[in-house]
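A single chain comes next, written as structure tokens; it is the form predicted alone.
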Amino acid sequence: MKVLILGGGLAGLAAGCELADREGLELTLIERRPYLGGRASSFFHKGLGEEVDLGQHVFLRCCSAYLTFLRKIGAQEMVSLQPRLSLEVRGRDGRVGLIRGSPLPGPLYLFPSILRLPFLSPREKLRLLPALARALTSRRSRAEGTFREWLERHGQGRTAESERFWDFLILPTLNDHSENVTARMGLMVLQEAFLKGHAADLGYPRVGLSHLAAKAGDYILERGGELILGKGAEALQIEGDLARSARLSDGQVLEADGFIIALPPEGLLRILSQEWQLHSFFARAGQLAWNPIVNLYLWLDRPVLEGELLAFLDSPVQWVFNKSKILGRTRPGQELCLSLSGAWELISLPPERLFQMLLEELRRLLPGVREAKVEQYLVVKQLRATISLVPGMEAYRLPSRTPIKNLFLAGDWTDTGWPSTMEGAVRSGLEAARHLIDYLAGRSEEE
């Protein structure tokens, strides 16, 4: 049976690798760009002579589906995962804290280091404990309102210290502030990442993101699948409640028995007929809102950061990654990546203005930068980096199954129960693949 996957981002690749393992399927994956990976990819910048990621991507040990996917395609050696969480955190006032995993089990894993943080007063630390304990037993499905409202209901006042701490956890994981995201998603982060032993250990790629995507593409090719790159799907032909074929940008028409659409919402709606665009099921996808991320890459003439990463509080410079060390580059100088989540105030600034503002702040935070010369810089803006998780937005995340019997959806924006992360993307691809396999199996039995 013929299967088409439209979209070569992480969701499409995860679905493709899952289906490539199944005998009796003729699999074709189609990607509009000439490379795989979607938002989790890299590109070669001719002016800089460098390969640059579309932003710094980080995962946690709790991202079990993503880690399994990496092992499946043989890319586990291309990433690094801390054996025990270790993260230096600095305040603008010069105070330094260390969040480090302990030998203690389960939810106590991070408690000792949190209780030693210099950014929280003894009173605030004591108030944290009952809220964290309550989060352990709370049912996410019953949580209402925003996460900040949930915190206030459980003894977390609107103090500067409290908001600083909770936003430090929520902003990089959900790309928004705790006062905006749903209580359900805030609790999900606490329960899955910070209250499950080693679940919060940090990981990141040791290679350009496109190298990971290429490994997945090779996995599909080696098992008889086909990749069509540089051609996008323009229209989907649907008869009754079955999809029949996809027309590509070069006019080619490909028929199939089953389809997985792993495109962003606007891409999905674009290839549907007007009738299906207005269908109550699909129309919801057009209501999703998005949050931005800004990354600033700096190439300095000398090293200014010894470790691989550093986090800051109360600063527009949220995270700094030592790309030279992470990627194992030995050339003189140092490459840094500043990653800024929830960057609504920065996304509209001209690159030169954004560069000057962040460089001035970085010089205040890292004394070594004051003596360094910036040889090159690059601003990478992602206006639609992740979906918004404000209350009510969950209703617009579509499930994998659709009213079209042989058409299934994948993407980090779909209803995975996770935020729109690499983990969510992989989970969605696996779910779509399994639904498609079940559908084809049922069809075979009928025939």
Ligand SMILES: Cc1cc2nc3c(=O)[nH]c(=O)nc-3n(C[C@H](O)[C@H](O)[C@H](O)COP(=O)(O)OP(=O)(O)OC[C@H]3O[C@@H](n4cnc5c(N)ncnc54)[C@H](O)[C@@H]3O)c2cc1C
Second form
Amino acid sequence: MKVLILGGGLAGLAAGCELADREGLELTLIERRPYLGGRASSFFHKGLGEEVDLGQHVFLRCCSAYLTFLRKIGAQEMVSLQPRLSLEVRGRDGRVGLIRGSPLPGPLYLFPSILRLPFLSPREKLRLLPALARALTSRRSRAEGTFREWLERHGQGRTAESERFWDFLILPTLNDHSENVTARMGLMVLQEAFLKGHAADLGYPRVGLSHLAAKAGDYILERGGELILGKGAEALQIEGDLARSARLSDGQVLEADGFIIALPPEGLLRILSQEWQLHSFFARAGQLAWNPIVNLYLWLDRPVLEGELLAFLDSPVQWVFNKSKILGRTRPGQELCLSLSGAWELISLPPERLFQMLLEELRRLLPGVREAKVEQYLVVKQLRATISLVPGMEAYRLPSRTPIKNLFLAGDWTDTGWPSTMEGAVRSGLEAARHLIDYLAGRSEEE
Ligand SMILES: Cc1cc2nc3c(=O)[nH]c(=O)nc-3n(C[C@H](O)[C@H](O)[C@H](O)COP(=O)(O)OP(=O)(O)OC[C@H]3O[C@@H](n4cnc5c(N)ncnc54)[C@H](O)[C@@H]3O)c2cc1C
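Switch from the form predicted alone, shown above, to the form predicted in complex with this ligand and output its structure.
To see the whole picture, the full complex is given below, headed by that same chain.
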């Protein structure tokens, strides 16, 4: 049986690797770009002579499907995962805190270091504890409104200290502020990541992101699958309630028995006929809103940061990654990546302004940068980095099964129950693959 996957991001790749394991399937994956990985990819910048990620990517130990996927494709050595969370956090005023996993079990794992944080007053810390305890026992499905509203209902005032603390957890994980995300997603982050022991241990790739995606591509090829890169799908031919074929940008028409569409929502709508675009099931996908991420890469003439990463409170510079150390580069100088989530105010600034502004701030935060010379820099803006999680948006996240019987959806934007992350993308791909296998098995029985 022939199977076609459209889209070579993590969702399409996870589906592809799952299906590649199955006997009797003739698998083809189509990716519009000449390389795999989608939003989780890297590219070679000719002008700079450097390989750069579309944006720094981080995962947590709770991203179990992503970690299993990495092991399956043999890429577990290409990432690192802290054995115990350790994150230095600095305030703009120079105060330093360390968030470290403790030997305490389950939900208590992070409590000692949170209680030692210098950024929260004793009063604020006392207030925090009942809210965290409440988060443990709250039923997510029942939570209404925004996460900020939920926090206020549970004793978290609108003080600068409290907002700063919660944003520190929510902004990097959900790419938005507490007042813009649903209470369900805020609780999900607390329950799945912060209140489950080692679940919050941090991980990040030790190679450019495209190398991880290429491993997944190799996995598919080694099992007899086919990759078509550099050609996009342009139209899907559907007869009744069955998809028949996809037309590619070079005019080639590929027929298949089953389809997984792992494209962004606008890509999905573009390949459907007008009739299907307006269908009440698919039309919803066009309503999804997106949040931006900006990354600034700096190449300095000398090292200014010893550790691998550092987070800042209350500063437009949210996280700094020491790429030289993470990627094991031995040449002199240092490459840093500043990663800025929920970057609405920054996304429209010209790169030169953005660079000047962030460099000035970095010089305030890290004294070593004042003496350093910036040899080159690059601003990478992603306007549509992750989907918005404002209340109401869940209604536009489509399930994997569709009214077209042999066509299944995947993508971080689909209804995975997870935020728009690598973990969500992989889960969606696996789910779509399972549905497709079930469909094909049912069809064989009928025949
Ligand atoms: C800057 C940035 C930072 C991020 N940081 C993190 C992080 O720290 N942690 C985390 O977990 N997540 C992070 N994310 C989110 C993560 O990258 C995504 O959730 C994930 O990669 C989405 O995968 P996907 O396969 O669902 O979608 P995509 O990666 O968007 O894949 C869709 C693919 O379809 C292809 N395509 C489009 N149209 C066609 C067509 N017509 N025919 C064929 N192919 C087509 C695209 O080229 C693309 O490769 C970040 C994203 C960005 C942009």
